[in-house]
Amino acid sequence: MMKNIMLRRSFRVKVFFGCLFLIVCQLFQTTNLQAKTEELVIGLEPEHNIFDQVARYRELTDFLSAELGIKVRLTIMSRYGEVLKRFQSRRLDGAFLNSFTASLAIKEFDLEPVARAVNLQGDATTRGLIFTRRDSGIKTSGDMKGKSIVFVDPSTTEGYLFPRSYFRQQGLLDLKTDFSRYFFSGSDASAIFAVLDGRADIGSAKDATFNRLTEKDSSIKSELSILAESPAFPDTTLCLRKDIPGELKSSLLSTLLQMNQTEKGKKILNKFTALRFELAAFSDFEEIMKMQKSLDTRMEKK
């Protein structure tokens, strides 16, 4: 009899402490969530001029902070690959990513592409260009063999993935043996000037940069010849972690999509060099993922 009483007491004690443990855990999780959602940390991939980049995004994040009622903070990565490492360590809530990095992050970290900016020309996509000097004598893929080539960065679709994919289709499979040399310029503009200056026979870059430079200086267009152009790829896209509270995510997306409906929002968009934001989708990146798979492109190999 006494033994049964002791067993029942022991069971009740275990149930009590078990319930207490669950309550404490729940309180801890709730506190963490509240603390976390007081700030939204958005990453940026480095561009050629970081000061201009920060100025371009700061007004946008200030606007989002005011509209959402929480601090939206920017952080610029030191290099492309760091974006994925920061997501892995969960120190980012989201990031504006180029199509190459976004495709990897969506696949490897289950990020959700939510929105991208429509530029002042009404386009939310970019294309890669392969070009040479008009006086180079290079007109076909056969002419490219043995020549030097400049890419932008291993983590870019327009400046690396597309030209690598194109060369493979043309039978130029190995950069080390099919070309005299290859190197990375670090920016689209630098790749264009490397070909103009004769430091490389062939170059690849984003069409937006190519068009912007040729509009400023028509001599650039007269000196360069385009050998190939890629299909359209999604431009810089805001990708978010899927565990961000749904209400916050909906408010953020709604604010971005409706910015162009207010004068204040239009002014900020204009400084951001965009007409509006539009929805992004997983399907936008499927073609890039196929190209990455075919080239076995992984960030850790860079």
Second form
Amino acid sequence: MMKNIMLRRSFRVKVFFGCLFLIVCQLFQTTNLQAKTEELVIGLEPEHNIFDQVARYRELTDFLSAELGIKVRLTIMSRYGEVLKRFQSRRLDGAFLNSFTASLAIKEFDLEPVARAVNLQGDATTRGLIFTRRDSGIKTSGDMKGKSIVFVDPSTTEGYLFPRSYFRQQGLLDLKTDFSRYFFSGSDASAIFAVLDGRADIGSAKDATFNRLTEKDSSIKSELSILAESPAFPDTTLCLRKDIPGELKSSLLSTLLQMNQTEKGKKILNKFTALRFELAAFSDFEEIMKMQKSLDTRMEKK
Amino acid sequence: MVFIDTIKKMFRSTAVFTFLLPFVLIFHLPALSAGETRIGVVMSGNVPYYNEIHRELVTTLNNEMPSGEKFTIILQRPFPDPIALSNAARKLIATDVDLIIAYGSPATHAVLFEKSNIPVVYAGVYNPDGENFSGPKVTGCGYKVPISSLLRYLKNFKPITTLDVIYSSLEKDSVRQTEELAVLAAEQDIRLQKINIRSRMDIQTISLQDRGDAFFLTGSAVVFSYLDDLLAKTMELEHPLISVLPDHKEEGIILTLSHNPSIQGKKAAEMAARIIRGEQPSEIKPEVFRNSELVFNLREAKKMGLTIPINLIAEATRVIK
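Alternate state requested, the form predicted together with its partner chain (shown: the form predicted on its own):
Let us now look at the entire complex, which starts with that chain.
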């Protein structure tokens, strides 16, 4: 009898401490998660004018911080390699990524594409353009052989993946032997100026930058001739880590998607040069992933 | 009677002089050994750009010539005026060189004007398609840089309402550049003031009154032969200078968009070597190089109190600090 009572007491004590341990663990995990979600670190890939870019994004992140009640912090990354490191070290919760980087990051780090901005023209996609100077005499792929070419960056869809894919279709397979010279300008605008100045015979860049420059200076359009245009690719997309708490993810998404419904939100969107945010999907990146696979571009990255 | 005698004497001495001139010229040119290829070179003035083309030409020719084949270069650097250039071309023709190489539009025109049977290779000519260098005995290479880009960069760091273009009416390519610029200026509501330089004297007489906001230097042999005098004159105004030819001394011109002269020197040498090996110039396709180099001289910009925006500097092939 006494033994039974002792056993039951011992069992109760064990159950009590077990429950206590679980509660402490749960508390610890919650505290840890709260501490972790006190700040959301979002990465940015640098654009041509980094100061202008940070100013545009800062207003957006300040707005998100106020709406979500947690600090949303921006951090500028250099290249794809840094995106990789930062997501691996878990020092990034998400990033606004171009379609090329997003495609790789989605595949490799299981990121989730959540939202993308719709630009002032009502478009959330971009196209790649291949262009030359109108007086260059280059009209066909045969004329391109032996000429110099400027790409934007090996980690861009419009400024590298698409032109490489296009040249491949035209039988220009090897950059080193089919062209006299190739180089990377670092930005879409620089690629356009390189062709305008005659520093390269052929260039590739995003249509949005091309249109922005030609709107500013109409002579640019009259001097350049477009040789090829790509299909539509998703524009810069916000991708998040999958382990971000669901509630926070939903709040962030609904804040972004509903921004255009308030005056304050509209004002910030306008400064961000967007009309609204819209949902992004995995399927948006399928075509790019196929192109990446066919060209094995990662092997060729400089 | 005395007067008639004097005339007769003068006539006799002129005839003797005319008779002796070719011999004198040949005597003054370097002695040539039999079997050597003799290459005559006429440069439109002593312009650093053409000198650089020539340096590369000589280096490449040394490599391109068949082994054991010797060559001699007879270089003429006359003042870039039509008479001096014409005399230089005649000297080379009288020497019966195997090939003539001409640098710049004025020298090429002077050589072609003589209509000799000697093959001609030209280099350093702005957009040779517009020069009408026709004939079975001529080929060569030149350059074309987009003047519109130069103007675009200039407007990005200095508002321009009036632009002074410095050109030479003696040189067809300089005139064509001025015409191109005039079209662009009209499209962009920029008033163009032309300054024509035919001799050193023209530089001294440039009026500094009512000048525009900047100077545009065309790729003129006359202008670049007297560049130091021109800079000394224009620097008083502290107006930016831009050009389609590089500023070798890197003193004065703020912005240049130009073609690398070494590439033309190499190409001209390759063409010359093919002709020496027996090909006809008509079988060698002329070439126009369109690749250019953008150079900002920040040191000169600073002296003039101008700030070149960072996004422009980012485009530069080279920056002089």
